[in-house]
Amino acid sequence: MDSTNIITIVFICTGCFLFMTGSIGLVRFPDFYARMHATGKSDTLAVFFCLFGLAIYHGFTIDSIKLFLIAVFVFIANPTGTHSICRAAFRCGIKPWVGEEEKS
């Protein structure tokens, strides 16, 4: 193995880490703003790791550049409808969590 394939699947390996994890969030989280924080982060990152893994992999060819800007839209797009959908979901009246009440 050389140190391409090496450094191919850390990312790609940290991608899946971080789909994982935001699978993770979105089941255990208490309402819906926590639970779009967990996905919109660890998406965005886990898509960028795992593109940025793949263009590692084909080297630089024009595969690997359509790979890189795919990357940057997608970084700059989920944050951007990850907002959006909780600024509507804000303004439907969906309340935030509190937390539980002290019981006395």
The other form holds:
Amino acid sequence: MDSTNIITIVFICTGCFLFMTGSIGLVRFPDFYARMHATGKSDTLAVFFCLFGLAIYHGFTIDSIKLFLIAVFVFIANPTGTHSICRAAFRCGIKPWVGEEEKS
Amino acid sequence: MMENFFLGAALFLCLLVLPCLYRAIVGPTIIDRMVAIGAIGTKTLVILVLMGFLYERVAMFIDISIVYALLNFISTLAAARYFEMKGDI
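Follow the form predicted on its own with the form predicted together with its partner chain, if you could.
Full assembly next; the chain just shown is listed first.
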């Protein structure tokens, strides 16, 4: 159990935890925007943690750099996709949830 | 030892797809379903890379996951653009 294994396990565990919170948020939140906010942010960081942990485990090779590039791309692409979906929803007239307990 | 850990992480992510599927089926509006599919897409990306480490073919699976990340992003943008033009959900 040398240090790289421990670091990899820690990174991938936090990544999986963030994926879990994103999925729970996707199910539990009452409104479209809240769900969008839950998955958009936690999935991006979870992908970064998992891929960064795997890149560390794989050492310093071309593949690790590619893994890191995927993480950077997801960091850029996911928020952009989230923004475009939210703008589309807002323009289609989905009103944000304002607090009364309505069954969605 | 690490292979078992990667297998466990991949299985855990596969289990996490089920709540997203629930939201994809129940989701009141079409865009909810799109969000759920997008969430499944990002999970599949990490599962692909984990499988690459399990099968000892890291280079091939990394290329697959790059293409998958790009396609997931472009499909999200295209669908959002379509619904924006369509105007009703």
